[in-house]
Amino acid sequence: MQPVSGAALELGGQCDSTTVMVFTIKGGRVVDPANGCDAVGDVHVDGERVADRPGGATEAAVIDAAGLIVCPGLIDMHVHLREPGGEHKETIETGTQAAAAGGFATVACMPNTSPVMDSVETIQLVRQRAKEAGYATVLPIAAITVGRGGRDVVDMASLCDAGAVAFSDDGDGVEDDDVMLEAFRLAAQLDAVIIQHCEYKALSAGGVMHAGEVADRLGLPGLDPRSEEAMIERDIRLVRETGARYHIAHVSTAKAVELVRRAKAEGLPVTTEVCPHHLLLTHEACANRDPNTKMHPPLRSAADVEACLTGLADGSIDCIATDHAPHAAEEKSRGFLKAPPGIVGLETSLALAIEAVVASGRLSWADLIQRMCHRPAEILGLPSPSLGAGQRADITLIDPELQWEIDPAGMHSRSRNMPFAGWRVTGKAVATVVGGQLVYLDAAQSSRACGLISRLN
């Protein structure tokens, strides 16, 4: 077997695709919910697959994972990679580098690009550029309507054939009832999932933050939570009529969580996600008018945060997604009223989720991995992630005790817009394997990973 390039791995770079990877991840805490496993053990990798025994090569590499959590590669089903058209904010290469550094082996990217991902050609372009970058698997999400204009439903069948895993007009909700009904009917025929950005613009009415006492105090226009909740209510009625699979993006209000809970109790195919910032921050974070606290949907009240935490714990909320939304510094510097909403999150999501739900005792490690890996896969119709023999070797190694400070300047993303700069957090992905290739290694941060390079050389 050819040796793995330690220098490339230290930089988090790509491995030579011609190199056959044979290695054992030894002595880690293997957390694999698909197999009901949470125990110290070894994981063997032979080429692109997990193996049931060590590879035959006598010089096969060994990764000493003592003290680390070893789990299937994390999946983020809601990211904005900006390419094509927004490369000054992010590219597929920098976005997937950030994903690998955050422990994500797979990301699903939203279609609000330029041109919009509403054609076979654009879907193919994104897939090809992701393959060339090589840091993570990228799954394109196609638009629901042509140009995300809210009027004409796209040719869903051809886009599914081209590789689209879902449909969304993210950034805008589809407001016309007849258009949405047609989209649900087509999606039901294809067993495709619709991901809805739930917002009626007439109700959000130009709001820039949560409508409430903080907005009133600051004299800023408030964004009414009913704009989110009313569209969810409408869509659930249409799901009841069509049977289509329906996923609510970035849920943020207590009533929205309750609407999902009731839909699930009724047996409807309704799922949802929550972002780490909606689990940790309230609208009070906007009090200093920092544009990095401006997001969409906005940071809500403490009661809404508690409802999201409870919903995630009881299964009403299915998974955690980042809504990774890069913006250039000059765009965010326009002030709270004019700055675009959104924050980057791929490299902080895991640590923030650990703080929100594991450190607080609301979820176990197995629960967290289920919500950051298995449920996104199920919702998108992907094979169940697993570390069982024969499965694709997408693997994340996490140092659960690593304490570090969030520093936007050190991130891999092209943009730095986030409200968490300077936060001290615990827990970090220190290595990411995608299809048997070690695409990221953070030996500088984690003393427990420092031995990896020497063992691989």
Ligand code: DOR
Given for the second form:
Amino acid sequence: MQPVSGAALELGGQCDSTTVMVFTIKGGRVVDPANGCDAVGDVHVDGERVADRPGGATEAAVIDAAGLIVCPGLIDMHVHLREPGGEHKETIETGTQAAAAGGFATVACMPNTSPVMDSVETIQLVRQRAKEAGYATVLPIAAITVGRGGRDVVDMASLCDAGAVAFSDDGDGVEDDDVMLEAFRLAAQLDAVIIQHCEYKALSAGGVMHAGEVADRLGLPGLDPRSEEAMIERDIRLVRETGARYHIAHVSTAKAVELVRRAKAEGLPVTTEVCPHHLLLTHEACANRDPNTKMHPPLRSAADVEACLTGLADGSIDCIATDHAPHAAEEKSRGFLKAPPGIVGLETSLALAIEAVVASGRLSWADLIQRMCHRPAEILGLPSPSLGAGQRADITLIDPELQWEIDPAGMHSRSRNMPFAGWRVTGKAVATVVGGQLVYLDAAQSSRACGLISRLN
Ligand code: DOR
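Okay, that was the form predicted alone. Show me the form predicted together with the named molecule next.
Let us now look at the entire complex, which starts with that chain.
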């Protein structure tokens, strides 16, 4: 075994690397819901694929996974990578490094970039940069309307051909009924999914936090929950009319969860996601006016949090997504009123989700993995994640017992805006494999992958 130095190994290699890796992840608890598997076993990787036996010609390297959970690579269907145009906040390289360190093999990135991802050229640019610099697979989400202006629907067919995996004006909702109807009709023809940021600005304008007793106490303008709920109601009517696949971004209110529950009961193709922060924090977290507690939609009431937890457990909420929204320290230091909304989430999502739903007994490990991997894949129309032989080797290794303190300074993201600094959490991704490449290995875990590490270097 080679002596290994952590820092150099933490990010093992880029996922488009051509080095063919042959290795075995040995003796982990393999949680592979697609194959009905939750048992101790080995997972063999040969090149890009999972193999049914240890590699032949090459001497296989071994990652000792005893005590670790081994599952298909996690998928975050809602992140902001900021490139092009917002590289002072994040780049595709730093954002995917953060993804890998959080256990995510795949991320879908939002189009509120500069220029906006509303053209074939921008989609191609993002895909190219991800290929050059990415530590995770990057799936671009194109805008619904040109320039995210809310008026003219984009050329969805050519954007799908260019590789857009969904459509969203995230950061803004599409308010105009006729525009939204046209978008749904086009999406239905293409079987594309629309991801809506549900917010009527007329109802939320000027609001910086949830409208309620905390906003009143602080004298801060409130953001009316009806701005989210009314758009969901309108959209569900349009889904009924068009049959389009509709996904609600970052659901946050009890009524919104109930609307989704009813739409599903009606058989409509409606899905939704929840962010870890909406499962763990209420608007009380804004009491000290920390701009790191400001995001859209805002932190809401305890009843809303409870409804999100219940919705996630009963399947009304399909999946967990971070809404990873990096902002520079200077931007976040402008005070609660002026700071841009959003928090980073890629590197804390798993631990926070474990705390919110596994530690509390609401979900099993297999259920959590489905909500952080299989459901996002289904919604985005990706192949069903699996560790079966022949499948693409996207794999996450999780230490379920590892206790650690969230320290923004230690993160890979270019931005550090998060309200969880100093939290003691349990459970962490310790290695991430993308297409057979070990793209992340927690420095403290390096002894678990001795043979493999020396090869990567
Ligand atoms: O808080 C948010 N920040 N919510 C969004 O929908 C957009 C995001 C951003 O891009 O900063």
